[in-house]
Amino acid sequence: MKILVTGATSGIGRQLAIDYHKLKNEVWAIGRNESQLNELESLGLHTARVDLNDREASLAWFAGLTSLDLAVLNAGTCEYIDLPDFDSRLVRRVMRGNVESMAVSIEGVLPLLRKGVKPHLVGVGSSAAYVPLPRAEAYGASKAAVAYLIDALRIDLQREGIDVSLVSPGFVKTPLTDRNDFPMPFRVTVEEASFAIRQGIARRRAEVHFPRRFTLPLKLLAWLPRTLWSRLAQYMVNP
């Protein structure tokens, strides 16, 4: 398979491009971290050093590859706000880090998946999107944008035989999330979320979620009525 994977100089994009490379897939890793880039490419994947916030040399890059099988989207970022300050800063930065990369993506990949074999279009969100979360304004509310984004582009893209998943994982042992000062109950390595991905990917899941012991009780929280879900949070927060 022709496969593409953005985000892939750390974490969970970073283990997707090595693990579908060992597989004898033909993968293009890109990302911005140079030296990360240059490993991936000693191993012998494709690489490329892409600013996905710059929409106009992204998409001439994208119009130099000529078909894709299966597109990864993964790129983005995390930052939590701290009350009483409300910075809108940080929230642009993290909607145009998540939510606007992964649009100039679909937008670069689409021509490319509709030339592929059985093409396959993935999105990364998270299952913090599930339900509101303390400090999350921000980085829920981007991946709730992605969710969403991924769900209605399976409608639409089902006419043209391009499948489309949506990939909410739980906590996963990254760079990014070695950041975190809270607990990150049944968080997951990289290589364990690679595993949990490639599966759901091959089944053609609409969703891939996991780690499920985490996953389902979050799905069930999010039925409960919204007032009963903030006490609730709210007692998580301060007991």
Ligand SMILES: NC(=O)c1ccc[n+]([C@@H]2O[C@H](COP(=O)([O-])OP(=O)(O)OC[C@H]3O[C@@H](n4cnc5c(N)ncnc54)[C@H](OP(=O)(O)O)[C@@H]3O)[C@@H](O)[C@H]2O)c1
Second form
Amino acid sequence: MKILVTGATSGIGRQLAIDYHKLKNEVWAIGRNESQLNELESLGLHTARVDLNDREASLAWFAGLTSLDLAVLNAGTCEYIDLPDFDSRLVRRVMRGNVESMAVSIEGVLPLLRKGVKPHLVGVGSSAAYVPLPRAEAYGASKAAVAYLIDALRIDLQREGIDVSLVSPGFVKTPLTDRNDFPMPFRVTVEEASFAIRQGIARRRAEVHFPRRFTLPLKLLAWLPRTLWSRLAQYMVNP
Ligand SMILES: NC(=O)c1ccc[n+]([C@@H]2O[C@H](COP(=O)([O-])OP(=O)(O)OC[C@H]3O[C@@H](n4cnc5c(N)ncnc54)[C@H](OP(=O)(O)O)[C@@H]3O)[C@@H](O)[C@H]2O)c1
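Show the form predicted together with the named molecule, please, the one above being the form predicted on its own.
In what comes next, the whole complex appears, and the chain from above leads the way.
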């Protein structure tokens, strides 16, 4: 298979790209960190330094590829709000990093997937989008936008025969979550995350969510009335 992974220079994306390469796929790993890209290239992957927030440069790079069978759009970022400071520039950074970069990636990969074999578009969101979480005003909103974007595309691309999956991870141990200063229940390794994502992709699941011991209870909590969830979340923050 011809596979592209964005955000392949770190964490989940890096592990996915390496694992798909080991499974004898032709893998394009893209990101910004030069030394990480060099390391991936030394392992035999195709690499490119692409800033997905630079639309023109990104689209020019995508246009140089011939076709793709699978595109895993995983690049993303996370910043938390710390009240009383509400900085709209933080919200813009997170929206650009998670939503705009995803839209640019979609624009770049769609023409390539249309020339691929059994094409599959995969977007990485987050289980944080299931319920409003404290300090996650920007991150959660960006991942809710990603979920909507991907879920709506699934409907529209069905007539073209392009499958679309949303990945909603719980906590995964990566440089992104190593910065967190709060408890992260059921945090899994990148190896476990890569396995769950590859299995879900192979089964062409509409949504790939893991670990289930974390995501299933969260899905249930999402059914609570808003006021009840808000009180519960407040209690969890300040018991
Ligand atoms: N870790 C978790 O617990 C968790 C949970 C739910 C969802 N997720 C989502 O999973 C994805 C991967 O997360 P992670 O934990 O593996 O994060 P990570 O280790 O911080 O990796 C993020 C990757 O995204 C790339 N990236 C960010 N902005 C980019 C841009 N503008 N252009 C190109 N590449 C860009 C980074 O590239 P450079 O480093 O080269 O700049 C890096 O390769 C993210 O979308 C994240 O929101 C993670």
